[in-house]
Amino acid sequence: MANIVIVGAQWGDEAKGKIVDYLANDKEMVVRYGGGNNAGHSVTVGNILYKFHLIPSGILNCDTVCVISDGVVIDPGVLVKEIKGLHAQGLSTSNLKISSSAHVILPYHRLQDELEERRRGDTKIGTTGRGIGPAYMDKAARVGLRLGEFVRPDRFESRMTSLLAAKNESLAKLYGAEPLDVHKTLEEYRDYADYLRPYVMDTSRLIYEAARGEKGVLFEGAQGTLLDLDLGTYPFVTSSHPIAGGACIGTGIGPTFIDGVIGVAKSYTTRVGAGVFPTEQVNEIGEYIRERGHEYGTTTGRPRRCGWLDTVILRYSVQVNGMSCLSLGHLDVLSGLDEVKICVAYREPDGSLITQMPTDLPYREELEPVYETLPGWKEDVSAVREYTDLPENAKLFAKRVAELIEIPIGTLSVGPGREQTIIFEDVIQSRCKKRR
């Protein structure tokens, strides 16, 4: 089997967990190869919603090896809740593994995004406050904390009180905050190091040696690709890569082991916190899509700013991702309307027209979305299990996306349920071959 990326093709909040659970059952390994607690991945089987943050969307499935690599940050007491969370419901964790080599998100790095955002007053960036820019910066600057120190009691208190008194330092001089109590966060850490030794370990050859495996990896990524901290739109980013190359830096896996990229996107556009977004809807049909599509942040609550779907992005991100072939969810929460539209381009105040989204799209609040219209459907189409059975319209729909972003639909998605999935397979198996 290949070993394949599923990346959001978006601003985030595709339903990549979704796709990930989905085709989970048959690989060896997912690996979650990016970001931190800022992400919210949400899976349904049956009635019984699971949120994640940490955790590979893959755990659902008791046979398949789950991996948090390096490339993720990770808050000790957001993961071992997390952990608990999934025990308290029946589900053991015994198939996940945790990278050495990942690095911890510590109290001074909240307390700084947090102090940050609030010094920037208007020009803030939206951050989540869960301290994963601050991880980064630190991880970049050579002075943050791996997980596997963190879990080893001979260095785990000389190492944390170091850092500790470093960092009360900086931010009492920087933003005049008071110093974290050193002693109470050494207890508390402690237990946390405790509960996550087991998990913990070196994850690189167990990566490799199933991406060279029969059944193959799943690389599960978190936001979205325009998100990445060097592709997506600056500064309104985050600070890892969720783009498919991510896969390769966060888990030590050569690209050459990479046999595709499933792209995952919304049939509308969403996105949260601050920005340019040329096809949002603050009217009706933005509340419409909103209140149908349940769009309201998994991690934060946040209502998500909501749109037509935008295949400017698409083809962009259809481009860096190098993807294969595109996931199409949410098609339910447009059955409805009269009508439904599609972004195409974007009209310059002189008139000409960008099919392709500009570098500097962040300050481009200039920029008119150009639509194509196309007739809406409606009938509920969330019990639909095979695509012949979906109305012309939504069927129309689903084949103009393909053509406009040049690659085919491998998946459409009529409700977050797992059975609520139709799979072209004849696309994912062409698209996504194993080459080795």
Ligand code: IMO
Second form
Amino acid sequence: MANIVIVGAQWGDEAKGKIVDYLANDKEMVVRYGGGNNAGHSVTVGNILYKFHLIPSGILNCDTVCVISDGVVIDPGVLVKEIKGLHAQGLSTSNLKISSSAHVILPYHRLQDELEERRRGDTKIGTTGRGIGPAYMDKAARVGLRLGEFVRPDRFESRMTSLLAAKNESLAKLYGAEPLDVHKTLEEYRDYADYLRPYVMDTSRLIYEAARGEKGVLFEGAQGTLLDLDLGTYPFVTSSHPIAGGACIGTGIGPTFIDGVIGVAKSYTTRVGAGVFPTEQVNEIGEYIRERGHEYGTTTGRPRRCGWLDTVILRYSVQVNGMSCLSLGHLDVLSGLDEVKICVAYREPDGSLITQMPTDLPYREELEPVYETLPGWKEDVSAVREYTDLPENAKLFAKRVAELIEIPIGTLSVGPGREQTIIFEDVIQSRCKKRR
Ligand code: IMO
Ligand code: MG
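To complete the pair, please output the form predicted together with the named molecule; the form predicted alone was given just before.
Whole complex next, starting from this chain.
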């Protein structure tokens, strides 16, 4: 079977977890390759809603090995809580492996995230406040703590003590912050280190073997393409690489091992936090989408900004991810509207049209979205299981999206449930073919 990357094609929250859960079924391994507990992935199975921040959504398939790899930043307290939560729900984590090269989020990272956002005032990014940016900053500055060292009993105390002393000093000088209690922090984090130790190992070899194996690997993206540190709408981005290429850097697998990339998008657009959003609807359409789509953050509970589908953004996403096919979701949310719109270009003030996403989009407030208007569908589609049973106008919408982004649709989703997915198996098979 092919090695496939699942990637968010928009600004995150595209319901990647559901498609990961579906495709994980026949894979040997699911690997989460980037980000941290800024992610919130919900998967509904039967009547049960599972929420994950760090653990790959593949954990619901008991035969699948689940890996949190090198590119992830891990808040140990959050991970311990998540593991215990799964145990409480009767799920096993014996197949969970965590990379010793993943970096640790420590309390000063969360503090710095909060202090830095406060300092930015009106220009704040609207981060999730989980310490993600500061943890990646320390990694890049080569002063981070990796999980392998964190769980080593002979290294834990000396490394933690010196890191805490240095950070207490710099945070006091930079922001006038109160120092963190070294003793209390050591006590708390020693428990986490003890708890996580059995899960921690060198995962790159493990992933390599699985990627060469029969069943293949699913690489689970977090966040979305437009939140990528290099290729997103900088500076309103996260500090990692959610794009498909991040799956190589974040795991240690070479690009020739990736057989296919499935982008996940909603039938509309959402974004949390600040930053450019050309098709945002601050009106009754935005509210309609928010209420019907339950567009409130899994991680922070913040209401998400909502607007029409933007295919300028999606085409860019197809380009930078080398996307093989698209998983288009939340089709049910658009039911009931007289008409639906798709953004196909942006208009410059002089009237000229832009059809490719400009890299300076974050400071091009003057650009106006150009829409194609399609007839809506009144029918509730949440019970539809076959493409042929969809209302004609919903089919028209999906077809037009595929035409505009020039790749086929691999799945269409009509609700959060596992079974609420129309799968074009032939598209997935032919576009994500094993190459070795
Ligand atoms: P999933 O995996 C949506 C956004 C934040 C903020 C910016 C930077 O659920 O799709 P950070 O805390 O990462 O420094 O915040 O990125 N953001 C997300 N938005 N879904 C996510 O993850 C996100 N992870 C980060 O809202 O605008
Ligand atoms: Mg989210």
